[in-house]
Each structure stands twice: as structure tokens, then as C-alpha cells.
Amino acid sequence: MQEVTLDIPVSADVALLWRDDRLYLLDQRLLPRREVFIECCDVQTTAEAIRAMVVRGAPAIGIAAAYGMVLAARDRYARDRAGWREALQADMQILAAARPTAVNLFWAIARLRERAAGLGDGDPVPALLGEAMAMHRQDRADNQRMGGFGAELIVGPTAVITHCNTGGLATGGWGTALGVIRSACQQGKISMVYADETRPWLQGARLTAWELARDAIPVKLMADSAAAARMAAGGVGWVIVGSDRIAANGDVANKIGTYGLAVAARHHGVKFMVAAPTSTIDMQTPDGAAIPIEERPAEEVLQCAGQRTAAEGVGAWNPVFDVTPAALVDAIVTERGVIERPDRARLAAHMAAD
């Protein structure tokens, strides 16, 4: 993967750039100490990308596996005129293997197949490229929706808790529980936003509290494990998250921590919102148990920025994501609109909605 440095402003909602027949991901490993951009030319740098957490959050992942299909197909037209469906194949399994439980991604590369199976014979790159960039805009305009939804069930002002990363850096722009956040506070309904850190990776000190501090949102940094005694400190009216993927129950995969929030959370008498575009309810998941949840390296909780900090000879159990049961949730927020009480028959008739 190549770093550069490009001609733009950078922020949040240039997360994901196409530009000069490339893609481009703001490397959201080096916030906020550098603002850098990674050169993706092929899908094996875009799959990488995506494995190394270059780019992370279900919607941003699912985005750059789009363009990363339209840099595959681009290659294989070059190579094979012919054959370049068939080959696109092994693209897609590289792609897909890059992170196991972010549904948008599956659903992405589905959706390219889909577009490139209509093709006829020509070059395939521009309709699939106008299909990712379609994708793209189309994911900012369900994240602005998705806040208004979200933000009318704020009563304020209050305080908000929110944990790892869900704004633009995690989509296609403006967010999704983060989305939520900016709506509510456009209509003077948050007075803080308490940010968890989000160990291992910090993605909550490093680029929530960024985003935030941008856009002149007053937000705190606290320990993950510091929410339930704010919770019972009050003034605490939600802990709105984003989710990886939601399964047909309404049960909720996200970032390792969700699911002692919203314990804590029921516990204190304190809301719990999800929110989170309908690419990432998962029908053909039943239930929680049938999410493959990802494990990532020991060394990412065996050691901070570099250093190690636990002694040798010391393992670590290191989940990616946990399961929050449906029971904990008092709402699910899409695009389309608000799931009060999620379960299995309110989410069906939500995604059979037009």
C-alpha cells in the first residue's frame, strides 16, 4: 500500500475519494497525528486495505469494496475481453475474505456481481464504476435521513453516550448513530457527547473526538469502562451506536464493548439506539449466535501505540465485534425509519416496506 498526500482539505466526509481512475482511503490507522491518503490501483491493495483497518466501519467497507470491484473488473477486461466475468470470481473471494462480520461488505460485492452479470460485451468499468459511485452518494443521503429519523426521538438537551467510530470516516458521509448525533445537536438537543476511547484501537479517542471536535461538538473522552458509572452519575438520556450487522431478530453485532453498554444502559434506565443503514440487517442471519464475529491479533490489546504493555508470556482473547441481544434495544434507526422494540416480525415488515 502507498501513502500520498493529495491536493485536498481533508476531513470526514473524504474518506473514501475515486480520483484519477484510483481509490483512495483516508489511513484512519494515523489519526489524528497525520492526515494521509492510501493509493488503492488493484484489489489486492483495496482488500488490504480493508484488512490492515485502513478503512473500517460496515458502510465505509462496504464502499470501498465497491470501487475495489471496479479496479478488479478494469483488470480482468485488460487481461481477458472474453473471460473477465469468470475471473472476476476469485476477486470477489479475495474481497470478501477481508473482514468476516461487516455484512455491507457481502452486500456490496453482491450488488456489483449483480450489475456486471446485466453487462453486455464492452468495457465493464464504466457502468460498474457509476454503480459504486451511486452507492457511495446513496449511503450520505441515508445517513442524513437515518439522523432526522434518530434525532426525533431525542428529548433535550441531554447528554449522549456513543462508542467506537460511526460518522463519515465510517461511511459515505455524515454518519450513522454519529449521523444521528450531528441531527440531534443541528436542533439543540445534546449538550455532551461522552465518547468511549474504544480499546484496542481507540478509534473513539482518536476519530470520533476528531469528528466531533471539527464540527464544534462538545464531546469528553472517557474509559470504556468509566459509561456505567456516568450513566449513574445522570443526565444521560441514550447510548446511540452504529452495527456491523443486525440479524433477523434484531439481535446486534458491533465494536466489543456494545454489548456492557447496553446493560448498563437498561440497568440505569437509560436508552439504547442503534443506528444503521437496512444493508446491514442481515435476514438470512437468524440470530446472534449465527454471526461470525472476527478475532484480530493478540498483540492489539498486548501493547499501546507500539509499546508493549503487558507482561511476556501473557496471551489475550482479542473479539472484534459482540453480540447485543434484541431484548437491550429500544430502537433500531434506518434510513427508512425507526424499529421501536426490534424483533423478528417488526424487522421483517420493516425491510418488506418500500
Ligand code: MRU
The other form holds:
Amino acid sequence: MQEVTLDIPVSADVALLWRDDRLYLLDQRLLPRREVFIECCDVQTTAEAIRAMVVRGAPAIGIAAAYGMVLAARDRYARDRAGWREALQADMQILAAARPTAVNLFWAIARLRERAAGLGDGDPVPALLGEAMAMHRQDRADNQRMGGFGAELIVGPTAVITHCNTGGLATGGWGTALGVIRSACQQGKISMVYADETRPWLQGARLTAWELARDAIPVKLMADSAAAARMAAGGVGWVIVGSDRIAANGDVANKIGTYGLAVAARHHGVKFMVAAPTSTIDMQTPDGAAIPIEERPAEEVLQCAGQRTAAEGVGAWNPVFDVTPAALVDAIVTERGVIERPDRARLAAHMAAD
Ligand code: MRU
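Next up, the form predicted in complex with the named molecule in place of the form predicted alone?
Expanding to the full complex; the earlier chain stays at the top.
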């Protein structure tokens, strides 16, 4: 993958950038130390960037895949003006194989496939690029709406706990859970954001804290294992997280550690909110047990900051997401509004409403 430095001010708002007929992805693996981009000129590089965690966070993965489809269609059309649509199937499979849990990836591929199917003869790129850009813009707008709905639930001033990264880097902008926190902060409702480090990739330490510090939102980092003690100490009104996939019964897949947070929150009487766009709700997946949970290499746990920390010969279990049962969720917030105490019927009603 080709690393490049762009002559633009770097922020979460430019984490995904279409410029000069290619996709640039701010390399999240290197933040906050280095602010460089990976240049994606074809679908293979885009899929590899998703797989290798250059870009992460469910909505951001979906948007990257949408641009990946544009790159794929451009190449296929240049090679075969009659058979490009057929050939695109193989590229969809490459993208779909990049990561298994975030349903936004599959949602985005399906949306571009449908757009491609509806096109006539001629160059498909302008229409597909228009679709990808519209999805990108829409995600940011949806997050801002979601932020408003979520903020309404919060009685402040209060501290909140968040996990993993759910901000502009992980989305088309503003963020899911971090979007709620940003909106609530604008209303003076947030006294402190406690951000879990989020082992093993440290999304909280490297990404969430980076975003919040840049926005001058008060943030304290804590080890993941400190969260229950922080709740016991008092002053925390909400745990607010995002999601990679929400099943039809309201079970929530999110970064490993989320389930434990939800259990601790219920024990301490702290409310638990999941902020996610409807593109993260997968009505085809009946419940959490059916959500594919990605397992990544053991080395990610056996080391810290590139240094091996475990003794030689030790193995590791490294599922990178877990499932929080719907019964532990007080509210799911989407761009359409709030689903309180989510269950199958409430989710179905929410998804049916426009
Ligand atoms: O493995 P990652 O970094 O892609 O995981 C990201 C998360 O789990 C986020 O919390 C999730 O996508 C929430 S919405 C941005």
C-alpha cells in the first residue's frame, strides 16, 4: 500500500477523501503519531486497507467499500464495455471478504450493486461515484441527527464512558456515539468523557482521545478494566457506544469489551446507549448468536505497541467484537429517532417507519 502526505490540514473530517480520481484513507494505524494517507487506486488496495485496519469503524468501512466499488467499476469498464457488470461480481467478493462483522460493508456493496444494475450503456463511473459521495454525505448528516436524538436523552451535566472509536474517523463525519457526545457537549451536558483504551488496537487511546482533544472536549483515558470501578465511583450517567451490527432482536455487536461494560452499567444503575445509523441494523440476522464475530491474529494480544509482552509459547484468544444482549440496552439511537428498551417488535416498527 502506497503511503502519501497530502497538502491539506489533517482532521477526522478528511479521513476518507475522494480526490484526483482516487480514494485517500487517513492511516488510522499510525495516529496520533503520524498523519499520512494510503492511496487507493483500485479495489484490491481498498479491500486490503479495510482488512489491515487502515480504515475502521463500521460506517467508515461501508463508505470506503462504496468508493472501492467505483474504482472496481472504472477498471472493469475500461477493460470490457459489455461485460463490466458481470466482472464486478468478483470485486464485490474481494471487498466482502475484507472483514466479516460490520454489516455496513455488505450494505454499501449491495447499494452500489443495485445502482450498477439500474444503469444503461455508457460509462458507469459518474453515477456510481455520485452514489458513493451521496452515501458519504448522508452518513455525516445522519450522525448529526442521531447526535441530537441521543443528546436529548442525557440529563447533564454528567460524565459518560465510551469504548473504541466512533467519531469522525470511524464514520462519514461527526460520529455515532461520539456524535451524541459532541452534540450533548454543545448543550453543556457532558462534564467528562472517560474513554476506554480499547485493547488490543487502542482505538480509544489513539483515535477517540485524539478526536476529543482536538475538539477541546474534556477526556480522560482509562484502562478497559477501570470502567466498572469508574461507574462505582459515581457521576457517570451513561455508557455510550456505537455498533458494527445490530440484529433484528436488538442484540448489539460492538468492539470487544462492550458486553462487559453493559453488564457493569446495569449493575451500577448507569444507562447504556447504542448510537448507530439504520445501515448498521441487519434485519436479516435474527439475533446476536447469528452475527459473525471476527477473530484476529493472536499476536495482536500477545504484544503491546509492537513489543512482545507475553512469554514465548503462550497463545491468545482474540475475538475483536462481542454481543451485548438487547435486554442490557436502554436505548438504540438512529438517524430516525430513539428505540427505548429495544426488542424485535420495536426494531421492526422502527425500520418500517420512514
Ligand atoms: O475493529 P474496528 O476498529 O473497526 O471496530 C470499530 C468499532 O467497534 C466501533 O465501535 C464501531 O464500528 C462503532 S460505530 C463507528
